[in-house]
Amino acid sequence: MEFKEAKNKFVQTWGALGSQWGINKTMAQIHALLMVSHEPVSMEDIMEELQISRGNASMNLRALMDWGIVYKEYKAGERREFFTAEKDLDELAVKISRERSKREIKPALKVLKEVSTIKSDGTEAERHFVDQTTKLYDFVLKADNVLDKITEYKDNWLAKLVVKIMK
């Protein structure tokens, strides 16, 4: 296989895996050229690499951005803006597990307490969707609570230590 035909076939299956991971497919294949370039890249050869529209290019980056995974270069007497991503593998995990959470774990606990504090007349039905709803909320909870503490292992020696000896 060609260094071309590969990094497409890279760029192509990133993306299908994106949509499983709740982004879209071209957040996700630009995500992927950005990783793999060793150069920034400019949001015009993203868009001939990728066969997109400006507009489309345009808005993935910024939720790219916003996600705190690729970044704005600036080159010296080019007028171009120029994108990069993130390189280091920990931290781009480290990002998208915090983004993620913020997204989608937040937002389901906070419906989970919701609907599992109502009031009860006291019917087998009521107190059952209670403790399952309850049930739910403490798990969901205790899972964002760990990957809080795994996501924050940068910042802690003793984590870093553990991780590095889980390598």
Second form
There are 2 protein chains.
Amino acid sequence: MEFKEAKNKFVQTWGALGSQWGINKTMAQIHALLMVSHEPVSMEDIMEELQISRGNASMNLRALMDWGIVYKEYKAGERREFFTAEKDLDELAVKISRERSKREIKPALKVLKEVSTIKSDGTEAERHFVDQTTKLYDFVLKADNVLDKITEYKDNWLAKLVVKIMK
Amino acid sequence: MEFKEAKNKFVQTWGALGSQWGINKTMAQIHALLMVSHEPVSMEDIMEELQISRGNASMNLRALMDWGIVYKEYKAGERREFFTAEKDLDELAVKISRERSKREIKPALKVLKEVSTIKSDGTEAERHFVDQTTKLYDFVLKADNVLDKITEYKDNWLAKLVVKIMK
DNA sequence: ACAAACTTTCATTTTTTTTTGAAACTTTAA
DNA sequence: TTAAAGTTTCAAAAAAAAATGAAAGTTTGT
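Structure of the form predicted in complex with the DNA (previous: the form predicted alone):
And the full complex, kicking off with our chain again.
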């Protein structure tokens, strides 16, 4: 396989994977492109390589920076801005976990707590509802905490986790 | 909060969470509804409660059964089919993990392996590409294996994991 | 073997999400 | 202070995903 072909395949695959996990395709593709680029890339080049509009590039770069996984860089003597991706995978996974926890899990937990604490009048339906949502709340909270704990190791957390669970 | 209100809120929230993670809203809502129902529910009732069409209900119930997290039930003396959700959360998480690994992670790994093994001609760009995709392959493979290992405990795996990583 | 009761399929429509592109805005250098 | 070089915003358009509903299919009781 040619380098260019391989790069394109990687970008497409990463984009598809993003879609399946609720991240928009272009955002994932830009991220993929920056991940495998050995030097900072301009917006111009991103537009060109992915065949997307300026607006689309701008918005998704902003989103990636909000996630904390893409950085702006300034080159000496250059007017335009360049972009790089977080390339350390442990760090990348930590940042994605933290963001998704903050944006999606925590708000869901809040609702779970609310609905699991209604006063049940004691019909079987209500008792089951309270019981099940309480269990769900406990489960999600525990999972969220575990994720937090794991990624706290920061440096090489995945390798450390492997060691922990194998023994 | 009223029971009915709480139930509705839960279903809506679970549906929104599903969307954010790449699962279609209705599919997540049906799952939510079945999770908190103390007895099997007919397609008729699902349509009524979620205000969706027969076709939609049918297709998403099929999808949920393909995932192995919703079951068909037959009631004695009843022509129609009823549906229940897997209510054990450890089991639910295991099934979702396995399916997503099989459908999404494994195929992505295959591509990562392909693109990371091109013969680099030694330009800096190519060396970086091979290096980065190799690291990504190793990382994703390791993460996938960890998930597999964790969920192998099956019974109460989350609680067991908590114990493991805390000490 | 028939028809009633029920479920599935899939072409079409609707809704939602993403993308575009042009105008507004910002920054820098002369 | 101006204009050139660049970036951001957002209303409108396009694309993608999901939902509808009617026809086809299946099952069961008589």
